[in-house]
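Just the one chain here, the form predicted on its own, laid out as structure tokens.
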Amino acid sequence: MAAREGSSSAAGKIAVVASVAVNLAWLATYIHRRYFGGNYGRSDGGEIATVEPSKGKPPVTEHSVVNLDHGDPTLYVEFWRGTGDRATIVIPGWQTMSYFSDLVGFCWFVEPTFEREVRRLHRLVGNAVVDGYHLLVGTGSTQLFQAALYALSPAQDGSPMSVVSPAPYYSSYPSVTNFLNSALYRWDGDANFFGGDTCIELVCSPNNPDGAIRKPVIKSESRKTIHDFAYYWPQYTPITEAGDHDIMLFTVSKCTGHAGTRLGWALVKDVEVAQKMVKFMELNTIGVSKDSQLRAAKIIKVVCDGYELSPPSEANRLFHFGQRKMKERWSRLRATVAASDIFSLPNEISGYCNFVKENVTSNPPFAWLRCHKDGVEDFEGFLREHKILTRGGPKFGVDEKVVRVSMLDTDEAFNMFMNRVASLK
């Protein structure tokens, strides 16, 4: 009997621990895919849907159009791959569903998270301050740059306010500006050539398309400033100080790659002016998707943490992979131009880095590439006859003998595109 009952209760003790570790597993697996996402089955047995990936852009060959007139920023997809399941992120059907992301937050539709860690990244990299800024997002920085342009006009005396950029600027500036004929501003063209004194001075440093690092031209005290700072990242430029602007303008596509998730932020000192912004994303498109947001708090918290809490291998280190890779590409170029007779690039800008703590020379997400050969007065149109696509001159306010090259695509659309340039003669 003794022995019956102690087997008994060993058989209820071990029924007892097995019942808290299966528990424990559950719970365990509950908040890692409550709030951080991961490659786990589903709590019936069944496995995580996922998403079957768009096709995006054809493959390569050695007959394709290579087409390098946008800033695909496809070159991270080595990178993005090399993490595996650490930027992965899993939402349940429930979540996200209301419009509302922090209703006692300065702004109703920012995601907490996204907003901590796009502090937090700013703060290892040194590229802006942030403290005493507002954070706003938005559905790329084309919205946001929009939303800054209503929220600082029009002129005091109701006129439409006036808005530059020195050339050669940002190709979409003026498309943008002038889409809905707003009566609250105007594109008025190259900065250089303004005569008046009220106006909003766009700028974009470091420069889309030739990689100038660009301080404000117009002296007016009653000039307004929006710094658009899509790649003042330390893969693309030396970060030699943190950007205490007005507004400043960032994007993911840019900093860490991913495009497609259609997501930018803006640091606004103004209380009146991040507003007025806030009220401009409520009308246009009532907030910001926080699917978005979510993704890209994820992926910008392994950028972070591949710095403060990883090995410090670049595997884990996405700003120096794309430096890499980008100084790589720049110096195939630049081998390439100057055995040319034909073609020039700007001259190379460098200095010493803040983040990397040594001097380094830029490596522009684009190539200001001019054309010497003669007879050629169109060269986006010579390129073009030779499979290449390119944004020529004129859409940055400047002549049609040099066009914007991305240097941000694929290796295989690159090294084509290399290969096609060096036999032009």
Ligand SMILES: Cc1ncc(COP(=O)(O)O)c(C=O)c1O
Given for the second form:
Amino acid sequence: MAAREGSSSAAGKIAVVASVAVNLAWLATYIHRRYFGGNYGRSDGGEIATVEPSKGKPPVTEHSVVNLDHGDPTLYVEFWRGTGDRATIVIPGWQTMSYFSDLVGFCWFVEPTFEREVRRLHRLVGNAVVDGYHLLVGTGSTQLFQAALYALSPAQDGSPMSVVSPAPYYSSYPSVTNFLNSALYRWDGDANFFGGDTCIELVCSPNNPDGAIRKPVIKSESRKTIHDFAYYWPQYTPITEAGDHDIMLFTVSKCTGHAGTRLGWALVKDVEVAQKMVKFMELNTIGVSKDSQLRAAKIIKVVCDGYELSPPSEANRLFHFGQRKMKERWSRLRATVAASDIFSLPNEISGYCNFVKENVTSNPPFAWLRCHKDGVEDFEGFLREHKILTRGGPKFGVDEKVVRVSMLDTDEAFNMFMNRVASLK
Ligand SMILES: Cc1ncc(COP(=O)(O)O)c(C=O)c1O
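What would the structure be for the form predicted together with the named molecule, given that what you showed me was the form predicted on its own?
Expanding to the full complex; the earlier chain stays at the top.
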């Protein structure tokens, strides 16, 4: 009897100890996940921690403001969630430590895998010629834009180079050009009203904000160009030709949706211009994050593999996913605008796309929405009163009765915008 009591109390103690141990293990796992993020198990028994990123903008609710001022490309989160771990990279603590990437290549801070995948992507899509071009990487194409201004300036007589673009132009062009008060270049406004010969013309095509397909408007021999091809991708516009201009800028922000990775690239024809751009990058930030380049290389590889090595389903094909989503949004917006008496949009553009091999309509990344309602002079302010944040015409060099609305945000934000806009009379 005593022996039975002894063994049952020992069993009870073991049960309590086991339960405490299980709870402690659970707590440790919880704390680790909560503060150090999820884990990826490894076959060698170790664990690889990923960090928990910030969440970005707050979610949209029925009463909150819908912020469609920025072209924040969160539409693409759905696609990348669907790729699971295919686009995940792991960078051990001892890697990517040196400043240098490629001491034998043209540009010492370009990661060779990034360059390889970017060239592969252009060959796949057919939107730019890559053979014979120098490839540079930047912290977003915004940094490369400044590097290009630096490389093309000043004018031959030493005076500041005029920088122009036809209105409506991307709202960052004037501010980024002028913010350091450079003696090398200065913003000179709407290219359609430029009186001189020597200038840098910014050719954004498809154009931010109105989606127009653009060619340079300045005809002079001494005009230089920077082609901003942030949106020259099949989800936004038919790919009609492979760009072969002097300087072409691209960005993962609008191609794959990875704006937070802050990576852009430039294709540059002339070696001296490319060398000056490299110089700018050295002085400005001593190169570009290798971690970001490796991540972007992996993302772009997954895009290319999705077309070249995988079954042709939308889950594998980024541009088809993007095109469908954008098309759905545009047809809803066009129907709502057609049913209203007070709004209008630019006409739809269509053309044969060499990439998808069929006729497609363009789906610009922004809606350039005009208001015809009597008494509304400041359309941006009018929409703000209805809890919709947009960017008004004056920031793009035009009048106040037009605004730019991002078409790249989450479904929740877009749906809320549609509900609110449909109710405006
Ligand atoms: C036309 C255009 N060019 C360049 C950029 C900047 O891109 P990044 O995020 O690579 O700096 C944007 C971003 O909205 C853009 O709309």
